[in-house]
Every structure is written in C-alpha cells, then in structure tokens.
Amino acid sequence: MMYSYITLDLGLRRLSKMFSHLILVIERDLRLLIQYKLFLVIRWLWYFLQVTIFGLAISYLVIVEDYLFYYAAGIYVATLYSTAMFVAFDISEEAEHGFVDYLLSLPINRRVLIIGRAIGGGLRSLIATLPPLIFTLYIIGVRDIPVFIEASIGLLLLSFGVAGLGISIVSFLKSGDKTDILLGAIDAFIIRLSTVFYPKAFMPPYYSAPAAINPLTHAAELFRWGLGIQTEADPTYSLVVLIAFMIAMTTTGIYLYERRMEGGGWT
C-alpha cells in the first residue's frame, strides 16, 4: 500500500512538473508575439485590402449571393494559415542562430517542448489575427452565439494543426531555406485548392476533389456555419476533419523532431 502511495505521489509530481514547463514554453511562444509588429501590421493591411477592394469589387460580378461575406470569412482563415505556420520560421531562425540546441538542453521533456510550441504558435496566430477577425465580425456580424463558439474551436484547430505541419517540415529539413521554398509551394497550393475564396460547387472536378479533404476548406466552412453565412459542408464532418488533422500534424512535429534531433542538436 505505501509503495502505491509513493509511485502515485511520484506520478503526480512529475505530471506537475511537465505540465509547468508545457506552460512555460507556451509562454514564451506568446512573448515572441511582440518581436513581429511590423509582420502583424502587413498581414492586418493585407487582410483589410483584400476584403473592402478585391473582395467588394468581386462581389459585385459573381452570381453568389452575399459572396463579400463569404471571401470575408475565407480570407480571414487564410491569414490565421499564414500566421500560425510562422511557428516554422521562428524554429528556423533559432537554429541559425544556435539558441535551438540551448532549447535542447534544458531539462525540458522534448515531447514537452514541440507540444507547447504548437500549442504556443496556435494561440499566439489567434491573437495575432483579432483585429481582422473582430472586423470580420463586425461586417457579417453574429447571429448565435453557441454555434459561434462552437466554430470557433475549429479555428483554434486548424491553428495547432498548422503550427504541428510547420514544426514537422522544418524538423524534417532542417534548413532555413529549403523551408522557406517547400512553405510558399504549399501556401499556393492549400489555400487556393480550398474553399477560403470560392464555392466547391464552382470548381472543376480535379479542383473540387483536393478542396473536400482540405483542412483549410473545412475550417472556412465551419466559420461561415457559425456566422450564419450558407455553406456546403457537414459542420460536424469539417470538426472531425480539423480534429484529426490537428492530431495528425502534432503528432508528426513530435517523430520527426525527436528523431532528426537524436544526436542532441540542430546540425
């Protein structure tokens, strides 16, 4: 019974002490927020732009109705995509610079430390986007407030989805560079081959197939689900969708981080 006692005693003190340094890696993720004003003003503009000039002008020629607000909705989940893969490039520019193999060597469990930055990119890529998603509310605005909620954890999904695909590409070719070509390739690709600017109902066949499992294209649907904007897809479906891709991609940061780390440092 007293060894029961103190193995649990012992379990319990060592979930405490991982789940402190899960907070502090969290921690330090958001703090790095502050380190990219001039980022977070271009992407904001950008947003602003694309929405009261692209999108007004558009919305005026296709045939969908209240399609501003559905570009709205769009090109806010491709701005929160392009922020939280950002988590890619804050690795690669640490290892550069060393401070990747000082990471590696605090006593910090590595599971640990690749959980906390996807969890840290994900929520700090939430906070980066508020302004553009406050505007997009303000201009669609919100019509139930529970279904919003429940939106919303899909966006916080596809955050901690994107931040685990960003670890596990860079952690894969550890090379700021390489990272910086394979992460604009696929930024052409997924956010165009998803619903974020246009229906599925509009695309050609070999369009419309890529978009229905991208994660991308369930997230936009969800969203504009809970802002009560028409969509075509099952919003219980897109939140498994997102659930598993936010499993998927963390899982895949921790294998490939642990293993391209295994000689204990970046090179």
Second form
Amino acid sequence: MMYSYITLDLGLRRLSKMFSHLILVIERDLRLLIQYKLFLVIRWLWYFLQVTIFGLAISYLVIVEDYLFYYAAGIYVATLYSTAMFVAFDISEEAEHGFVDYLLSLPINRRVLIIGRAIGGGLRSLIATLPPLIFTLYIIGVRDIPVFIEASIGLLLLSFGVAGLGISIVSFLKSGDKTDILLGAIDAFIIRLSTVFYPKAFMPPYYSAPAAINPLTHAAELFRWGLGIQTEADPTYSLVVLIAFMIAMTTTGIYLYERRMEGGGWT
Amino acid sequence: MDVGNIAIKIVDLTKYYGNYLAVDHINLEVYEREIFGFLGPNGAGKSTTLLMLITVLRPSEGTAYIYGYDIRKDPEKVRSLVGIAFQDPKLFWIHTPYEILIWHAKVSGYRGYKAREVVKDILTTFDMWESRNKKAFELSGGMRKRVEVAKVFIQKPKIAIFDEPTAQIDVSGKHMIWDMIKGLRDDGSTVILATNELYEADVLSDRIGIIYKGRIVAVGTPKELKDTIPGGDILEVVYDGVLTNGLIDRLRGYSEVSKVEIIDSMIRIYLNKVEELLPRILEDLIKNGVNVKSVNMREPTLDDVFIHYTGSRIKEAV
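Having seen the form predicted on its own, the form predicted together with its partner chain:
Full assembly next; the chain just shown is listed first.
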C-alpha cells in the first residue's frame, strides 16, 4: 500500500514538473512573438491590402457568389498557415546560433519540449493573426456563434498541425538554407492545391484530388462554414481530417526531433 | 587525495564525425565533490566529450554513467543532474540577459519572486545588472560569457560543467569565477572544468585529465602529474667551498635525483619530490663543509607535463 502511494506521489510530481516545463516552453514561444513586431505589422498590412484591393477587384471578375467573402476567409487560412510555419524558421535560426544545444541540454523531457513548441507555435500564430481575423469577421459577420466556435477549433488544429509539420521538416533537414527552400516550395504547392483561393468545383481533376486531402482545404472550408459562407465540404469530416493532421504532424515532429536532433551538424 | 564516491564513470566513450575520430575510447572516473580539470588544446575532444556527457551529442561507441544513470538509456535523468556553461555562449540574439536567466531559473525550478531574486543576485555579482535589458547581440564577448556561466550558478546542479569558463573574461572576473566554482564544489557539486589555460587548470583542479587527439593521456592531481616527469623539479644551490667527488656521488645516489650539474659556484640538481629531499641534501652539503649561500627551487609546470605526455606545448598542439 505504502509502495503504491510513493509511486503515485513520484508519478504526480513528475507529471507536475513536465506540465510546468510545457508551460515554460509555450511561454517562451509566445514571448518570441513580441520580438517580431515589425514582421507582424507588415503581415497585417499585407492582409488588409490583399483583401481590400486584390480581393475586391477579383470579386468583380469571377462568377463565384460573394467571392470577396470567400477570398477573405481563404486568405486568412493561408496567413495562419504561413505564420504557424514560422516556428520552423525559429528553430532553424536557433540552431544556427547554437541555441538548440542549450535547449537539448536542459532538464526538460524532449517530447515535452517539442509538444510545447508545437502548441506555442500554433497558439502564437492564432494570436499573431488576430487583427486579420477580426477584420475578416467584421466584413463577413458571424451568424451563428456555436458554429463559429466549432470552426475556430479547426483553425487551432491547423495551427498546431502546421507547427508540427515545420518542426518535422527542420528536424529532418538540419539545414537553414534547405529549410528555407523546401518551405518556400511547400508553401507554393499547399496553398495553390487547396480551396483557399478557388472552389474545388472549378479545378481540373488532377488539382482537385490533392486539394481534397489538403489540410488547408479543410480548414478553409470549415472556417467558411463557421462564417455562414456557402461551402462544398462536410464540416465534421473536415474536423476529423484536421484532427488526424494535427496528431500525425505532432507525432512525426516528436519522432524526428528525438532521433535527428543533436548538437552541431547544422548547415 | 581522498577518493569520494564516483559521480561520473566514462567507459570507452567514443565519437566519430563521419570518418574523423574526435573522441577515442575514453575511460575515466570523476569523484563526487572534486573539480576535475579537462586540460587539452583546442580540438582535443574536450567539448565533444562534455556534450556527450550532457546528452546533447550521441556517443558513437561506449557510454558514461552519471550517478549510475546511463547517458544512452536515461538521458532525462542525466540532464536533471547536470548543468553546463558552453564554450560559446548559447544566447538567442534577440533575448536580454534578464530574460535568458529568468527563463533558465524557472527551468531550474525557481518560481516567481525567488526566480527574480536569484537572477538579480547573479547579475549584480557579475556586474551586469545595468546591462540586463540589452539584447544579446549588443553585449561584448566577455558579457555574453558571463551570462552563459551565470546559468550554472543559478542552476547549482549536482554535476556542473564549465567549458572554458573564463575565456574572454578580464583578470578580476576570472578570479571571481574561479572562487565561485570552488564555492560550488564546496557546496556539494562535482565540477568538470574544460580548459586550455594551464594556470587555470593548476590553481582550480583537484585532479586533471590531459586530453590529446581524443585520448586521455594522463590523469592525476597537479602534483602527481608533475612528479611523473623524471627529474622534473630543479634545485639550484649557490655555495662557497669545495664539492668533493664523494659528495657529488652521494647526491647522484638518491633515487629521486636524475642529474647533477656544477656551474661555477652553483650546483643544479634535477630531481623528483624536491620538497622531501631538500632537507637531506642541505644536511649533506653542510656536513661536508659547504657554505650554502642561497637555495632556489622550481617545480615543473603543467606545460612541462603536457610536453612530457604529448611531445608538444599546449599552445602549439592543435
């Protein structure tokens, strides 16, 4: 009996320590956000101009109903994606400064470290894109708050999943330059082969097939559904896809970080 | 020296970078509450060994045990016992010393007010309180090094590793850090000090391991290492009077004496353990009517020890 109490106590203490470390890692990533003030302001400005100039002009050219709203919701998801991916650039830059060695030397469980970075990276991308989100809600409006909250969970899942994807890529490549190039290429494909800018119905089959499994498609469709915009997708299915994406990317990130990350060796 | 419990046991620890053998089957034991100096030139394998001990690098072969925990099998347990001040300060460029140390204090288990207090204390001690809000990239090399070293003094780990802790730091700063390292040892930590500064290794280390080309070539206290050099001590006696052949033969007859030279009115004796033999030599001289005018003793330096074991000076051996 005494033995079980001691085991339970040690287990709880370990759990409490891990949780406290998780919070510290998340807090650190959120604090990093404050350091990128200029970057954020430029991002917000870009989003505002993109919607009010490009989106508005293009909405007069296309036959999709309420295309401005369609576009504003889609480009918000694209902005969220690229902001969540920023954690990969952070890790890459930290590695170039040798800072990864420091993180690896700390008495923090490596899984906790990487889950914390995925959560921190995801949360901060949501915080960083709050002004564009508010602007989107302002121009489109929210018709059903519970539906919107459900859709927002999809955005959160996308952020965590993309942060996990970024961590997986940077851990696998272990190179700042290669990470920059690959992320640029992925960005080009993942955004264009999705329904961020155009509905699947207008895509040729060889585009719509990858778009159907693209997490950005599901996040964009779920978000549009949350805002009451006409959508082609099943929101429950999209939510399941995003949960699967988040789990798969975080697990891959943990796996690669644990096996590939060690001091030095960055190019 | 009194040998304590073993804190670190290194068994055949090896690291390859591609085909390059950086650390070559090191075997070593470090005792609890000692300052163990890792002395070697740049590129000898000191930092690689330390990075394996703290589980930042994976060994290619062999392993090490930190208080019985295998660095390969229990890396998390190992990291909970070890803290390191890296050779190159690991400060993310946009962070300030205050942010860096507060975060480190929290990771080390300090909370709220206590974390702020311990960071203020260490920054004040290191004369960096005024610079606490500068970004890391605005700090001088010496200041960055102080912040790096400060992390270990905040953490107070059971095993404290310092990789060239006083490089780029001024003389008064060096002495302060040396005193603090000794204080850490006196408070119960085992300290590993990697250095290529002979004086630092000599004054600070309880034992020294000389590492050269990835291998440990000698281990012992500074005195033990110096005594391993045949005739390493030099005794010079300026005298008046006549040295008989019998007296010179007697001096040469001591097992610790390897060479005796007569230069004008000075006798130079190359020997070991000069402090033990000196009274007997002086007694022999005086008994034989030699008037001793002055005595000069010189022990070998760690550089002499390094030359003895490696064939080159530490500053030249890269």
